[in-house]
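To begin, one chain is listed below as structure tokens, in the form predicted on its own.
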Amino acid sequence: MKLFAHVNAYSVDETIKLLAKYEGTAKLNAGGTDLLGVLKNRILPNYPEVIINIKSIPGLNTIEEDEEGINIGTLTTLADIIASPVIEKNYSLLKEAAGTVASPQIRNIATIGGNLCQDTRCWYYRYPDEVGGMIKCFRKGGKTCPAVSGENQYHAIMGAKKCFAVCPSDTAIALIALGATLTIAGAEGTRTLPVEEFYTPLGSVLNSGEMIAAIYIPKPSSVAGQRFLKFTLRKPIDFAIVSVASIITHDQGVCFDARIVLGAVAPTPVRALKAEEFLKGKELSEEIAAEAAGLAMAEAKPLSKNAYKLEIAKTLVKRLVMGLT
């Protein structure tokens, strides 16, 4: 690991000032479950000169509910989210998603903000410098994505053009399904942004001088069914091959609103808009669920070795809809 300076921040304002001071050469560290591996393997084209520890900021690990929704501090651990009776009662979708992340040891230190901001797990992007030198893929300034003609078993099957690495965050798709928004702090103040608009094909809209301060989730309807499904090879610790989150509002088996979000199939989380629209006004059945699953993946264009993900995604969407009937 290369040498770097380490600084503790004690407020959001101080963090923003430090980010401005170091002008793009600093990285924030909370739980460190992703960052430390990145640093050890030297996968970044530009190694950070400074690590700013934000675990020292008080008040960013709280879960506060009012009549309209819930506010979650960015330093709240996944373990605390899972253990929260408030989240279990009204926002169970987020609890389910958080409960599938990695192992208990990691969930004890990994934060919700860090899970949203984690870097992609693509093996070309993550190829350790010490093994044979950094692979300069498109994400690192190269001209092509090696996965297109290479080992692409876990890469994107839809929505990709220049980079086919997938977004690895499970909590992101749950939050998008729940209609959550982010409070983002920067030098010009704070701004709010739907989680759905946070991600880009090469990462996120967060710039080098900003940080996520909190996540707000509006209270779902009491008749809305929430569900999260994830397919992995090793259930306890693996990143998703495909994951699906939904919140479907229905009455006596008839759907009148739906939000379905797909994970690990594209560079960003994907709203299944055609499936959502199709379900509205329909009486939920196996046939309707199967048709909705097909619509959810209608725009999929698998690579040479990952067409199997298409069928897994369809199956998960179908099971998700049927589980709410």
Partner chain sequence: MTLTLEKSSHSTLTLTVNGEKHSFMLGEGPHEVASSHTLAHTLRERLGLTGTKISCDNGACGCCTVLINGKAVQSCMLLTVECEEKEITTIEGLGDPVTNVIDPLQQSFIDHTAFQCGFCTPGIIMSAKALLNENPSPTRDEVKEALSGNFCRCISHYHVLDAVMAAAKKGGNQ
The other form holds:
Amino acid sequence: MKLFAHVNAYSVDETIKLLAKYEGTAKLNAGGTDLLGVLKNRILPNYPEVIINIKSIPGLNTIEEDEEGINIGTLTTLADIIASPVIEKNYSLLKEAAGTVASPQIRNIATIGGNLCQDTRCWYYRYPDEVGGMIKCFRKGGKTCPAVSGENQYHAIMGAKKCFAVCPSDTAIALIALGATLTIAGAEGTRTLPVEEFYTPLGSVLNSGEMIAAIYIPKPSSVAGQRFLKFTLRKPIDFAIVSVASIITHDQGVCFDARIVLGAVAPTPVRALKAEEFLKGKELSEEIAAEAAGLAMAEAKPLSKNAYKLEIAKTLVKRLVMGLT
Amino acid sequence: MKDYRFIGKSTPRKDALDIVTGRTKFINDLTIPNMLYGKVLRSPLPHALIKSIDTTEAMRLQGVKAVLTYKDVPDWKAGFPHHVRILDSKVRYVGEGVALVAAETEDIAEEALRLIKVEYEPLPAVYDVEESIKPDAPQLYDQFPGNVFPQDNVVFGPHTLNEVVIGDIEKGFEEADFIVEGTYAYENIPNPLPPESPGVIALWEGTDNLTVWLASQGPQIFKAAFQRRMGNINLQSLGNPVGGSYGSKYMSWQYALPAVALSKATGKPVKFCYGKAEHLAAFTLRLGSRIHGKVGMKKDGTVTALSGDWLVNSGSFSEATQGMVAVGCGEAQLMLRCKNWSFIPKMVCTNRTASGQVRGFGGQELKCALTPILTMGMEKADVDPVDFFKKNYVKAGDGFYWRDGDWWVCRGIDYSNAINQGAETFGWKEKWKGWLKPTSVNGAKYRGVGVGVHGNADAGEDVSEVYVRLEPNGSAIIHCGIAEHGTGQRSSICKMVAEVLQLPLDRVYVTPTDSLVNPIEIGPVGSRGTYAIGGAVIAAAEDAKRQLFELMAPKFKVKPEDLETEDGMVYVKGKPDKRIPWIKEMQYYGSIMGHGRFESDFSIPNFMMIFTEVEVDTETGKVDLIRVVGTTDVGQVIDPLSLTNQLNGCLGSAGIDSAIFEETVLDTRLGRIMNCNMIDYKWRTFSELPEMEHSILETPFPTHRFHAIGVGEITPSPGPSAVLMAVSNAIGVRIHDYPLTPDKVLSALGKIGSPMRRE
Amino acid sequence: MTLTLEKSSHSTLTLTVNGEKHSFMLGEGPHEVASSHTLAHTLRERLGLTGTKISCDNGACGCCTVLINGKAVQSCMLLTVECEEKEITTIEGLGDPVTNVIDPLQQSFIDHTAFQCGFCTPGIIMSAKALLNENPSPTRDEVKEALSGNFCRCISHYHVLDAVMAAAKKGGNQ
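Can you swap the form predicted on its own for the form predicted together with its partner chain?
All chains and molecules follow, beginning with the one already shown.
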């Protein structure tokens, strides 16, 4: 790996100051399982000059529950999230999502903040420099997205305009379904933001001087059914081809509230608002579920090689609504 | 069955302790004083002329010891026929070497690569095998007009098999009850992907001394091939434990030659190990295989004629494509007792990283494309595929052309018993519901079964030469140039010698894989470990024993053949009480050297059949492998655990899973391999293992001392086509586009349009 | 821009590996540890602990698995400078350092020939060791899950599962 300067940060404030000092030439290391790959393969046009280790900040890896909800420190590892009895009891959706990430070894060091901020897995974007040079795609300031007329089997089927890479985070869609908010620290102090508003087509709203400090999840209704489904070719290791998270509350088969979020189908996580609206007040049946799935994917326009993702997404939504696996 | 002391019993691998403690030294674990690190600058373009290269700045970087371009490297040529230079003025695939750097650290070498300035003149590129042979296609090599590799070569001698033409093809079709015809392909070019990427350390000293430490399945092959081409130098090749090869690290020149050139230029040892991205994007893959075929068949499943054009996509060069095609042609005949053939291969070069040797060696690539054509016929005749394969697999007395171009007559055994027992173990009768019919349906999940067959006549291929040295202290040293690449063969040959000489296993050793110490060894390839290498080992042990008895006989006043030996002592048969230790006659300064040699014998084919059960989710298109049963007859098991390991290997090394999710994804606009990392390249994990069971028969082969034959190499090859059959049966639609990823399954089910075919 | 190290700019680094402390100068020299070095690299190239293998070097194959404070992690995905004050255990650290008797888990791998080429074996053993430390009597499915990040291309999985289950069973009886 090419050399960089390395700095340990010991508080959020210090991190923000360091980010300001290095003026966009620094990257945060919140776990490293994504970052180190990015650095080793030299995929970025500008190699960072400084790596700021934030794992050295004490107290950011806690899970605290009160009556209203739960606060998760940004450095909480995915393994700790999976092992937390509190999360298992009231926020099982997040546990399920975290449990599908990568492998046990990765989950022991990958953090929730890192998982939310990870870079896309698009294989054009990630093409390693050592075999003929990295690819300067639209996301890196190039003119076009090579996936559009290329090998786009894993790319976006909706919502993409210039870059067809998808957001790979499994925990993001779980948190959006749960209505979670982020505490973001920056030079002007902290701000809170729903996870739903965090992502943009080319990444996130996080600017180069900010970091996620914590995640807050309001306590969902105890009768709400939380479900997470992720379609991959293999259970471990793989990033989602399609993932879906939902919280559906129903009484004797009649749905009165639903939140459905899709991952890996678009550059950002996608709320299936039309499907959610449609389901309210409906008696759940296979037909209703299929119709909801259709509405969820109504905007989809697959590329040359990823129409199958649309079918899978519809199937997953349908199965979620029906409570099937 | 004879009760042996070691043969057939599970014994710990001789190298087990080193492996489980991490002490085994693979190539990248070695360090040599003053060692430099080699790196390769790789082409961004699939086809281009190098107009200029400026290495000045790279040379100036502190710690850089050499920068070589096509102008500086020695003119050693590799491949068949010899056509691949270490570096050339023309690049033919993305990832081909453009310049070599040797530096004090890997990081410095890497930075130096960035300082090399190259100007290219891009040329149009071609990737599809049929596009490549069109008259107006871009031409890769001046010497191979039409992008076709010549077939007249010396891979397997002057008559190397280059087609199957037997009988009267027209008459054969006339005799058929019906004819089926189609084009099928196995072109997902999976990567065998051993965990240890290719690597080497080379040290060139003085004018003509070269030592290479190689991660290679056949380290002596490198010496045999290049010693003369390098000017008849003193070449010592040292084999290291190999971290997986599956055939791919046999012809090691692709990674050895750059290190040798750098060492020659610097006079220092140079280590050169591929990174995983290079391994996935710029090393050898399986062959691409496409067959336009036509089969004449009788209603009872008798094949009366087979004609076809076999288009073999070798990528940017031929490592040993002619050899793989020869063996594939031979293996087609083993699976099919057909009297009339006209099967014509064509070997084509295209602008992607080359295809090289992989477990299955041409035969798997051929089967995967040929079997779907045969199944069309089986379906039409409504013949059970198990019955079809049983009827058609080679039997004693059947003749076939093998790779050397000679006509061989099978002296092997009838594998029908193995087929019957495998079918029984799998429950084939209960699960087989007929062509395109699922075994069971549960909601959206459809199950289906399929079966495939494979075998080769290479278990007795090529020459092995071995010395077994008896030491006065009652131990034996096997001088054999075999490398350990995972099969446990170095331990198994110890068992054979221990059995012949009745020595404790811990008194039998193998010399290091060193060409200065050992006679010629072709290597553990083509399932030849047990029969060919084992044959030479056993002969050497027997020869040593004969000499021992000749030495000891006067002491006992009997004839040598009246003697026995056990645990380093000799006694007269039937009188085990009076024993004399070897040392008594050998003296402490004595030794006995037994010699054994094995010469090719292609008359004993081996056999492997694989049954698969899959479950297809018809709403997502996902294929899950539920159950695998392998069946074979090995004559005599040498080591039960090593055998089951090898049989379980059918899933890996671009085997069965190349029908399910394994593929190399090539972007044919850029010429780049997109999934060159181990997340996007799919491999089977611990989480989703199918049930695996084997039925292993032991019908003695009379021609081997322990009546055994090897099967390791062939285990994956029947698998992919068996999966196609199983999925087709599950979903009721013929499907044949490897691998059967969800897009293809959903498309076959008519749920989505056909995904745009890759060119 | 001049690169300066902030608070962490101590010029030495101490690692605790297999119970022994090792100090390094920070830097790019042949015996120093650079900020960009991964733990896998340092273990192999600075401490000669080559039992930890590098295969994918991208966190996907598990060949470089070591234990940090008892948990299995991939040492290719950790920067060495971030591993101070942690207990690092590598394959060389298993077994009894006094008697030289190997760990029962290692012995079970030998007894079941739970490897072929053996390249992935140290990583697999370390993942299994982490599991058994936490859960001495796992089910076969729990073993599969614990090893789900470990690549093995020879397909020794089935023998590995037998070996780990047998070691767990033996451990439970003691």
